[in-house]
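The form predicted on its own is given below as one chain in structure tokens.
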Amino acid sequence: MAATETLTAERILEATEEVLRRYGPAKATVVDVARVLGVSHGSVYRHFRTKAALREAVTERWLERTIVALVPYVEAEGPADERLTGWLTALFALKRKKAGGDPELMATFQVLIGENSAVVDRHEEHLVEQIARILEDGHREGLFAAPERDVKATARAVFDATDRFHNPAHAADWSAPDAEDAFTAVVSLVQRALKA
């Protein structure tokens, strides 16, 4: 790192991702991150008090990208049923891209996700809230029936029903020849249930 560049939390997280990709979660150290940045490991610790805090922050950053990528489906104009299908399709595509595009990094983040269950829980809550907003719009538009329970419970049910297509535990199945057909069938079933 050039002497004139300011060390920020964002730069540290970028370097941490690079180190995790290169060495994997078992071998990556804060010293490795500091070396990539050209600073002492103490400088990294000034931003992140522990290695665990750094790993948690990089996991949160990684998951946040998914939330941000899905916002357009939540805030878009147009029928809620189409937006919901678009949201679910985009989530599946994002997860498949991460799993297939950079399998080493995906494997690393599966380890980090296992270490940071509270981060994953918050991430899932954000995703469920996004679905709930779409469902609320659909109810107002008359496209979706009034939920039998509260909207958030229905949104959670939608999230859980599509688990096979966004939970990294199923990543090996995402490249199967019938994955797209299976996804379409589940989304169609969800849409029919919401409109019933």
Given for the second form:
2 protein chains.
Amino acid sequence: MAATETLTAERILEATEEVLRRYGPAKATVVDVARVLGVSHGSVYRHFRTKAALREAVTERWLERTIVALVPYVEAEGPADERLTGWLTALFALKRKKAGGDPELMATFQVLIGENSAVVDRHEEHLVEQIARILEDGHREGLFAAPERDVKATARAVFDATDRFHNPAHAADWSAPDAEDAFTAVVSLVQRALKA
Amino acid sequence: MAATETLTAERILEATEEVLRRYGPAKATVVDVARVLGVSHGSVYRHFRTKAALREAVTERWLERTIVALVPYVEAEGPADERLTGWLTALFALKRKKAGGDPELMATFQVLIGENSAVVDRHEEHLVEQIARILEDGHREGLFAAPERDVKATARAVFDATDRFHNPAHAADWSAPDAEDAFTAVVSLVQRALKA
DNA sequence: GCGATGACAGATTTCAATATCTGTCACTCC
DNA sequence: GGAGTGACAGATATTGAAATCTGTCATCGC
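Please move on to the form predicted in complex with another copy of the chain, as the form predicted on its own is already shown.
Every component of the complex follows; first up is the chain already shown.
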């Protein structure tokens, strides 16, 4: 179907996502992807060297979306402490919505994440950079104390301290009734630590 | 072997641990446990209603050991802030040693933990209580600021913020070269947040 | 010429038959 | 009398043969 369109990496990635969504990470095959696209599986291998590379690219695309969704919170108006809380809240809300809205898709995603730790490491770096930018502004505004070491290390500490509220490994805990309170408590702990 | 000794819950738990250690969580059976003890599997069911109950008891015992090992750090001499750092460091070191020393055993343990979230919840409660005790002392000593809500909530926030360094789900990260630095950074973040 | 194909070898997965395990209970034997 | 047994039914796991998948590449056809 739609065999008239040229076969691009982009179209293959979309089809792969659909197949992963439909069959899950264990049963999604390259043959399935090719079938969705109406081509032979050999054609898929023209764009991606291996099945692993294809899955990695999907993972990357997926994570990239989170980064993009958070940009507005990095560039928001207002004092840096509020922006930090806004950013952390947005990240938690985003992850929680995904996990709660489609638990199966989340499970699929978690498998992909487990397979591609290098991609995840780079993703975490990006998130830490977003925190660091807010922290720098806060320091400039006189809201946050000078970091003990460098801003990046502090940003990483903030990221690690809130890990329980964005790491998919903890997705199961996010539906607990006191998850919101626990999140608020950790954020206010972090805010007190940063305060000038 | 040693069939002369009476069959106690304690002996069954020890045998179960041995079987779990040797065969892993997937292949450890009640029949194996009975074989180690030199009894019929029916006898095991006299002490534990189900295989699940048996595994739960093993998990509980295992977690209890961590609590006991940490008591000296709760009751240590010295200022509360140092005691808190000591306690957190001890917990991280304990977990890291177990994870690094025998990864397979750790994987087994993680499966048990996944099966028995109620037991884990109670365990976390105990750990949070240990933190709360140190926090109370720190408040009395004038080292820690008055908690925004109750001490328990703050203790839980400290526990959550350091999650990445004691939750077995993150065991894989603990061997990274910068794990130690990341831990220190989060602990110093927490300390700044608590400071009076 | 170049993107697409499909047959192929070796690796992995599926499926159904077989074996083992879980949990029960009437029984044994001290 | 009560701890311990082992045969049993239903559930779960193992196994090996057959099917499918991955990745390659000589070939096709536009």
